[in-house]
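Only one chain is included here, represented as C-alpha cells and corresponding to the form predicted alone.
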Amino acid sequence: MQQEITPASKPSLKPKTLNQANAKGFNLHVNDKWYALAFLGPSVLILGVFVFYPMLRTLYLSLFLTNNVGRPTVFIGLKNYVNLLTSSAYQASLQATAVYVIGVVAFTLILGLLLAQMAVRKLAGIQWFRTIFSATMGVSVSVAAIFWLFIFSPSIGLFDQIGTLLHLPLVQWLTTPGPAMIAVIISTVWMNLGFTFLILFGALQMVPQPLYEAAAIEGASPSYQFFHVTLPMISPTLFFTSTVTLIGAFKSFGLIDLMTAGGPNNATNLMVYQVYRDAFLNGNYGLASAESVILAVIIALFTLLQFKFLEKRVTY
C-alpha cells in the first residue's frame, strides 16, 4: 500500500535565508577586518599624507596671512579670495589660463582624431607613422622645452630662418606678448599629441568594420560616415580623452617655467605659474593657497560641466 504523504512530511522548499547562504558559502570571520586594513592601509595612508592632508593644509593656509616659511599669523578669513578676485593681475592670468586652455584642448582633439583617422587606413609604411604620431609620449618636459625654443629662438630659430628665406616679416615669438602665447600652446598640444592619437587610434581600431559597409552600401558619403558612425563610436573615448586634457591644460606648468616664465608682461602667467610665483618667489603661502583653492573650484566645476552636458551625447 502506497504511503500518503502528508505536509508535514514534505520537503521544505523555503529558500535559504540570507545568514544561511552566508554562514556556508560566504564565512565572514571577525579577523577579516585586519586583513582588509592591511590590504587598503597603505593606500589610504599614501593618500592622507600626499592628498588630503595638503588638500586641508591649503584650504585653512587661505585664510590666514603667512610669514616668509608658509606658517600662519593672522586669521584674515576670505580677504585673500577678495583681494584676488578683485585684482587686475589676477583676472590677466585667468584671461589667460582661459586662451590657453581652450587652445590646447581644441587643437589637441582635433590634431588627434585627425592623424588617428590617417593612421587607422591600412596603407604602406604606415606603422612607421603610427611610431612617429605617438613618439611624443616618451619626451620629457625640459627636452621638449629646449626643442622649441630652438624652433622659435629670434637668432637661429626654424620659423624665422623660414619667413627670411621667404622674405616674411620676423615675428618675435617668446617675447611678445600674442605670439608667446600662440607658441606655448603649439608646444603643450605637440606634447600632448602622442597621448591623445594612441588612445583615438585604439578607438578607431575597435569600430565594427560592417558599420561602414552597411553605410557605403546605402550611398553615404566618408564624411557622412564620419560623423554618424565614426563619431558616435567612439564618443566614450572623446569624452575620456577630453576630460584628461582639460584637467593637464589648468596644470601646466613645465613648458610654461622654461620658455616664457610667464612673459612676457605676463601673458603666459597662468594660474598655476602664478601659484609657483607667489608661495616659491613671493614667500605669500596664505595668497598662493587662496589661488589653489581657486584653481582646484575651477577645474572640479568644468569637469562637472562636461560630465553634465557632453556625456549626454556619449553612445555607449
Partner chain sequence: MIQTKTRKPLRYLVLILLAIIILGPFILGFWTSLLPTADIAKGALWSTHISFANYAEAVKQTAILRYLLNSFVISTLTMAAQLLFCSLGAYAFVFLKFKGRDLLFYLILATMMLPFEAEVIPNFATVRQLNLLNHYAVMVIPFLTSAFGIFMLRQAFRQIPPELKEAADVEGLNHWQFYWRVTLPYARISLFTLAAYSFLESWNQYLWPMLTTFSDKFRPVQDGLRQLQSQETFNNWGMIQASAVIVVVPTLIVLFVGQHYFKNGLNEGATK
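Got the form predicted alone; could you also share the form predicted together with its partner chain?
This part shows the chain on its own.
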C-alpha cells in the first residue's frame, strides 16, 4: 500500500484544472491520493521510523549477540529467549511483575469503583469530593514517587511515625522485599485513582435512573442493585478500565526507578526496569531486545483482548 500513496517525487497538491473538477463531480470513484499523501505522509513517516522499524529491529536484535553500542555481532537464534526463560532472575522479575500488576489492577478498580459509587449520588457539596477524587490525575510520576518516598521513609515518614505512636514494630518499607512491593503498589494505585475514578464515575452517571427505581420497587436492596444492576451496566467500562490499568502497570518504570531502583534484592525489578538494566546499564542489547519482545507480546495480547471485547461489546 505504500506505493499507492507515496510516489515521492510529485508535488503534494496539483493545481486543480477544470477537467479535474468535472471529473470529480461525475466520477464517484474519486482517488484522492495526492491529498492522502499530504494528509497522512507525516504520520506514516513518524510511525514508520519510530514504531514499525523499531519493532522489526527489536525482533531482529533479539536473535543476536550485540556489541557495546548495540550492533548485532553473532546470530544465536532463540538462545536469548531460552536463556531468559530458564534464568531464575528473569523468572523472578516476571513473578514480581505479575504480583505488582495484579495488585495494582485489583486495588485500583476496587477503590476507583468505591470512589465513583460514593461520588455519584447527589448530595450537598458532592462537587468538591468529585474534584478531590480526580486530583491525582494531575500528578506526574516523579511527584508521586517523591511524595510517597517521604511517607515510606524510615523513622521520619508518616507510616513509621504512626507505627511508633502505636508502638508497632518498625517496618523498613523500602528496604525489605515484601513491604517494598506493597509500597510501590500503594503508590501506583494512588497515582492511578484519579483517572480510574473519572472513567468509572462517568459510566455510573450513564446508568439510567429508572433502572434503579424499577429495581427498588421490585424489591431489590441497595447491595442487590449494586451487583445486579450497577455492575452489569458498567461492565464494558470496567473492562476497559481494567485493561488500561493493566497495560499501564506492565509498563511501569518511573515510580520503580525513583522509589526502589528495582530493589531491594530485585524484589521490585519489573519487566521494563529489567530491559533498562540489561540494555543501558549492562550493555546487553540482544538480551534486552528479547525481553522487550516478551513485554510487547504480553501487552499486545491484552490490547487485542480489549479490542476484541470492545468490538463485540453490546451497545445498550
